[in-house]
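One chain comes next, on its own, written as structure tokens: the form predicted together with its partner chain.
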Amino acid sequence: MKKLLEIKDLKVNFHTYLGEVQAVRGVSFHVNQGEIVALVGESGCGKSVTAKSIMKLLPTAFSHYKSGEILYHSMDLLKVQEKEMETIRGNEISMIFQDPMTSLNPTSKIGEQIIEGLMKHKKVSKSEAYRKAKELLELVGIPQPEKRMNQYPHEFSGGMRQRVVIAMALVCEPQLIIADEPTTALDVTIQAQILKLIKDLQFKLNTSVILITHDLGVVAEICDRVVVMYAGEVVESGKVEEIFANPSHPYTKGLMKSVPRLDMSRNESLYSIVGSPPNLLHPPNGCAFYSRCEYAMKVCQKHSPNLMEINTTQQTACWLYHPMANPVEKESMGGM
């Protein structure tokens, strides 16, 4: 499969009055053509910052790319001028934001908002744009598109607004869509509708999707591959089947176990990861998960592990998987 996007050792810092916050600390992963990749992690782990770096939407005044490359069709987006970036944004890569209540302009009609994007990027006539906008609304499952185009965002429900936002992201038939928690603000039954829509559209249009989420259920439902982030780093990546059947990093294992399943009995106690993530103002020298890890060793405190290959598709950043790791330690992991 062809790689559409590859991020190599991305580091992003924010200047704050307390000092440098190292929000993203050496993230590497790739997205193949036509696949849905999940970016999973807790709040503050750097998943949204990574996504916004791809779009170059971070505020330039206080953010700073310390190192790294973001290769899109082997062109480094971090080196591209803003002018050129404007032709990539929306046209090639587009983004769906979390909150459909705030990502639309409340003072302008839905139709106008879709047509605006079309006319800016596609150089089409207004009537052509109108026709296309209507088609898009139909595609994302909005009934009576002509009537709906003349309405304002407040006349739409949350689920319908998110459909509009998805339609707007599809305007220029992008090759990559970044969906930042697209269903977090929605109810479960509406979430199910929107997830199905994203999966259907991805299949129909063969676009690639980066889906940012903290909900492992959502990941299992529609994603092909998973990248797990913790404290600004990638701790594990692999195919969705591998990650769920065989999570390798202690953090991923902990996450899997802390979600109650519907078939779980009430008497089983729910696993919880002790403590909370480190402050990225002063990230630890060693493994960021050290203080919360049940399997922590001496080496973990001093040295941060790199991603190690478990097999050709699954990688993990944990010293337990180092070829020199004590096999006894590994066994104790197996019984987890």
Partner chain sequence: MYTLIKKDEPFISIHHLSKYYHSGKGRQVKAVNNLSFDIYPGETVGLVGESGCGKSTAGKTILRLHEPTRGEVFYKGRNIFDLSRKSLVGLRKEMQIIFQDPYSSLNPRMTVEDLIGEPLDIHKTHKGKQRKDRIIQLLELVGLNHDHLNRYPHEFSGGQRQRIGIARALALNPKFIVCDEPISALDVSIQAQIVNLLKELQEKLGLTYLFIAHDLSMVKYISDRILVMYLGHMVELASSEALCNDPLHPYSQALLSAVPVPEPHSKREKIELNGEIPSPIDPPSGCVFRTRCKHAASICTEKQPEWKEVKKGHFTACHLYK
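Having seen the form predicted together with its partner chain, please provide the structure of the form predicted alone.
We keep it simple here and write out only the one chain, dropping partners and molecules.
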């Protein structure tokens, strides 16, 4: 499959009064044309910072791209000037934000907000833009689209507002959509509808999607591949079926075990990963998951593992899979 986007060794720091926070620490992954890739991990692991780096939406006053490349059609977006980035942002790459209420302008009609992006990036008349916007509202499942075009965001429910935001992201027919936890604020019924909508639209338009979520049920439902992040790093990546059937990194295993199961007994406690993520003001020298890992070895404390291939499609950053790892030490620390 053709690579649409490739991130190589991305490092992003934030300057704070306490010091420099290393929010993203050498992230690398790719997105193929027409596939849905999930970025998963607990809060603060660098998912949203990575996504906003692609769009170059981080505040320039206190954020800094320390190193790396973000290659879109082999063009490094980190080297693109802001004026050129404006022609890409919202046109070729769009973003669906987590809270639709704060994403929409409460003082403008819905139709005007959808038309705005189309008029900016495409050479179309206002009447043509209006017709396109109405078609999109119908496509995303909003009834009476002509009437809804003249209404304000407060006249829509949460699920309807999220559909409007999706319509805004699709209006210029982008090649890549970044969806930052688009269903978090919605109830489960509306969540299922929105996920089906994203999957259907991705299939119809052959659009690539980066889905940021902490909900593994969502990942299993609509995604093709998974990138697991922890403490600003990628710790595992692979196809959805591989990650769910055979998770390799201890952190991924912990995430899987934390999901409630229907076959659990009433008295059984829900599994939780002990401890807390490291302070990224002073990240550890070795594996960031060392202090929370039941399989930790001496090498993990001193040296950070690189991503290693388990097979042609699955990679993990864990010393347990290194060919030189000491099997005796593995057994003494809990084994596999």
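Positions refer to the first chain, counted from 1. We call the rigid core the largest set of C-alpha positions that still match within 1.5 Å between the two forms. Being a predicted model, the structure only gives us computed values, none of them experimental.
> Spell out whether the Cα of V274 moves at least 2 Å between these two forms when the two forms are superposed on their rigid core.
No, its C-alpha moves less than 2 Å.
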